[in-house]
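Taking the form predicted on its own, here's one chain by itself in C-alpha cells.
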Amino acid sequence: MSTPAEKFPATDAAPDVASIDAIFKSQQETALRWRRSTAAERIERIKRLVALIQDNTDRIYQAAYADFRKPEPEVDISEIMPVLAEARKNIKKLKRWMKPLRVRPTATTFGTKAWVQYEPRGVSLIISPWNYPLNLSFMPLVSALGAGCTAIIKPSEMTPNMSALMRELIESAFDPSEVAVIEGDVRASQALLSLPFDHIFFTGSPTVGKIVMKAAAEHLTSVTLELGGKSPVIVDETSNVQRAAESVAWGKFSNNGQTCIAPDYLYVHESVRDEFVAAAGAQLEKFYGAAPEQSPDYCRIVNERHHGRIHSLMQGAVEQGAKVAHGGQSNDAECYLAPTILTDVPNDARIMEEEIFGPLLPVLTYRNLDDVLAHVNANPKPLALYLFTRDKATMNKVMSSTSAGSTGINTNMVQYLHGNLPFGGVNNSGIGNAHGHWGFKAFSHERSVVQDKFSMTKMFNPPYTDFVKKMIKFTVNYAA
C-alpha cells in the first residue's frame, strides 16, 4: 500500500546518525548469529510481537484516532487482524518453510544430491507509510523475523502517535540489536538508505520507490517495493450493479480512500451508469449517514496538505466539466472531505493523471470494452484491477489483455487479506511479493547446494578424445 507521490515535510529534529550507525552495526553482529536460528527461536520472536499487539490494542486504537480519527473497527480489520493472521501463519508453517527443498538431478548431474537451502538475508530495513502504519510496519516484520533477519523499521512521521507507540512497544520487547524503530523525517530515511542493508522492504509511492531503489543499487541490496498507481474498476452491463456498488463504495471510502489498492477510477457501461451511481450514493448514505462528517465510522485525511491536494483535484475536475453526483462537502480545518462521486470527468483532468489517495471516485462511461482496455494498457501497470461481471468471456478477455499486481473479480480489496496469495505489484506498481510464504522468501536467500555422490561429470574433462567429444555432443543434444 502506498502514499501519493509527494515528499514528506521535514521536521526540525535532525537524525542521530551515530546512533543509527551503532544500531546497524549491532544488528550485523546479531544477523550472523541468527543464521543458525531454529524455527522455535524464530517463532518465539514472532510470539513476542503478537503479545505486544494483543496487550496494547486500546493504545493502538487511541493512536490511530489521534493521527486521523480512524474508527476502532477499521483499526481491527485493516491494522491488527492482518498482522495477527500473518503471525499465525508463520507460527504454523515456518518449520515447513525452513526445510531444505530437495530437487531431482538432471541427466547432466546424475549422481549428485541437490537442494535449495533457505538462509536469512541478514539486516533488513522496513520503510513504512502513514496510511496503515501498524499493518505495513509489522506485517513485513513478521516475515523478516520468520526468515531469521534482524530489522530496522522507519515509520512515517506523518502519523506521529502511531510511530511513537510502535517504537515504545518494540523497545519493550526487543533489544535494538534485534529490532529497532527509528523515527524522523526524510533525513532519517536518507541516513538509513546510505547503509549497506541486506534487504530493503519499502511501501510507498513509485516516485519515492525509485529513490529507494537507486540507494539500494549503491550497495547491490535486494529490494521489495510495494508501490501504488491508479487502480481501475470495470463494471459491465451483466454485473450485479447493487453488489458492485456496495463493494466499490466499501473499498474506495474505507480509510477515507487512503489505500493503495482502493479503486482509483471506474469505467461503468453506459447502460448501467445511472443505476450504479444511484446505488453507490445510497450505499454511502447507508455506511456513513446523510452527514458523514458526523459519522464515527468515517476517518479523516491525514493532514491539511493532503486535504488541500485532494480538494484541488476535485475542484479542477469540476472546473473542467465534471459533475458532483454525491458528496463534495469539505471542511479544511477538520481535514474532512465527504465521500464524493464524480461523473462526466474529462480524460485530461488532473484527477485522471495522479493517484487520488482520497475519497473521490471518478465515474466514466464506456460502450466498447476494447476502449477501456486500451486506456488501462496505455498507463503504468496498476497495483490492482477490479472487474464486476457475470460473463466468463469478459473475465477471460480482461485477464488476458491486461497486467496488474492483483485482480479482484466481483470483489474489492479482499485479495490483500487472502493469506494464501502473494501480494505485490508489477513494474511501476512494485517489485517482488509479500505475505505468507512469499513474505518468508522475500527476506530469505534461496541458496543452491549440490553434493557429489557418484556423478559422471568427470567424463567431460580434457583431454577431449573422440569418446569425450561424442559424450559432450550427446549431452548437448539430449540433456534436460
Second form
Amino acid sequence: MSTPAEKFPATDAAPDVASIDAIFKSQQETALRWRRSTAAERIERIKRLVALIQDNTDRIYQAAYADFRKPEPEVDISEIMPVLAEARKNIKKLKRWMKPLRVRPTATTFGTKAWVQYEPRGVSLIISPWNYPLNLSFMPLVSALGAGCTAIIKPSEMTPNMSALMRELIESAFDPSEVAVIEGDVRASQALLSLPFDHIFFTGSPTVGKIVMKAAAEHLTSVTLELGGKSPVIVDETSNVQRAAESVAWGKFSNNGQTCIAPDYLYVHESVRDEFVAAAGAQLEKFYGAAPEQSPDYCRIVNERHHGRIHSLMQGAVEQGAKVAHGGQSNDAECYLAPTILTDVPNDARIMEEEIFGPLLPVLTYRNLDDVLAHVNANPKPLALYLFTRDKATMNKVMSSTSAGSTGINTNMVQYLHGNLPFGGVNNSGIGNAHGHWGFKAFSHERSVVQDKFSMTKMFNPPYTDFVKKMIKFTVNYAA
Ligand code: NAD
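Alongside the form predicted on its own that was just displayed, please also present the structure of the form predicted together with ligand NAD.
All chains and molecules follow, beginning with the one already shown.
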C-alpha cells in the first residue's frame, strides 16, 4: 500500500467549461427520456454501480489509504457498506416508492380522484466533501438513480485518489450523458453551479452551503444541503459512564474525528467527570495502543492545512487554561495528532466556536442541566445531539427543549447507519433529508394530480344566489 507521501497529486487544472456544458446538455436530453423510466430500468443502473464497487474494493481501499491512511475495516463499514445497503434498499423498495400515492377527496373536492405522482427532478448535481469521499458521492447517486435522475458528481479535491478512482469507475459503466464525475477544486464547483440544474445535493460545510444556496437561487434550483457544525454530547450523573466513554471514544476518533456527526464537544456532570475522562482515556488505549501513531487502525488528518488548523485549536485552548488529559502529541510531517482529551476548556476558547473536525475532545462540566440546554440553544441547531442518561425525565427534557438534525440516546453516530431513518440537519446544519425513502424523495418532485369525476366544485360558480352563498359560507366554516 502507498503512504501519504506518495499521494496522487490534486489536479490544479482549470475546469474545462466547454466540456462541462456539453455534458450538462447531454444529461438534459437523457433526463427527458428517463422521466418515463421504469423501476426495472432504474434498478439496472443501481446494479451497475453496485458491481463497480464490488469489483474494485481493493482499489477503493488503496485510494482511501493513500488519501488519509484510512484503515480497511473503516473503509468497509463507513464507505462501502452504507452505499451497498442503500442500493439494496432501493432495489427492494423502488417499485413501491414509485407507485402514485392515492389520497382521499376533501369536502371541497368531493367527486374527484387525486394522487401524488413521484417524478424525477431531472439533471442533478452532487457536490461532495472529502471526509467520506466514496460514501458521500455514491449514496446520493443511488438515490438520484432510484428517483430516475441523471447526475454530475463533483467530488472533493482534497481526496484526489478517491476522486480519480470514482471518475474512472463511473466512466467505465455510465455514459457521461447519464452519470459523470467532474474533478477539480472550487473553480469546477463554480462552473457547475452556474448551470440550471434541476436539483443540487450538496454535502459540506455551512459556509460553502450558503454559497451553493445562493447559486441555486439564481435558477430557483431545489437544494438538499447536508451540512455540519458542532454536535454536543451530554453525559449525566445517572448514565453508565463506562459505556458512554466507550461509545464516545469510538464516535469521536474513528476517521480521526473527521465526521460530520462526530461528537464535537462534551458536557459531563461534574460528579462523574473524572470517571468519564479516565474511562475514555483507557478506551483509547484499548483501541489504538499506547502509541497510536504506530496503530494501523488510526487514520490521519487529511492534509497539512487541516492539521495546522486543528493543532492551533488545541494550542489556543491550552494557552487559555485547558489541560491535556490524554494525548496531545503531534507529528506535523505525518499529519498526525494523537487522540486527545482536553479538560478545563474555557467557554470562549476558539475550539468552542468552530467545528473541530479532528481528534480533539473538549470535556466541559456542568452542575445544572438547564445551563447546558441554554448553551445548546444559544448556538446554531446542531447536526446531531447526543445524550447519555438512564433517566427518562432527563431524556424527555432534552428532547423537548432542543432542536437537532438527529439524536442518539446512549449511543452516537449509528443514526447514520439506520436505513429506516431520515438523515439531515436543521437550518445551519442542513436543509432536507437523505437516505432510503427520504433520499428518493429528495430527488423526486411530488406532483399533485386531481382528476375530475363528478366534481361538486361548480356549485360555487356565479351567479352567487342565496343558495350558493350559503354553500360557500358552510364550506368556509366546516371544510377540512
Ligand atoms: P467544504 O464545504 O469545504 O467542501 C465541500 C465541497 O464543496 C467540495 O467538493 C469543495 O470542492 C466544494 N467547495 C469548496 N468551496 C467552494 C466554493 N466556494 N464554492 C463552491 N464549491 C466549493 O467541506 P469539506 O471540508 O470537504 O467537508 C467538511 C464539512 O462537511 C464539515 O463541515 C462537515 O461537518 C460537513 N459534512 C457534512 C456531512 C453531512 O452529511 N451533513 C457529511 C460530511 C461532511
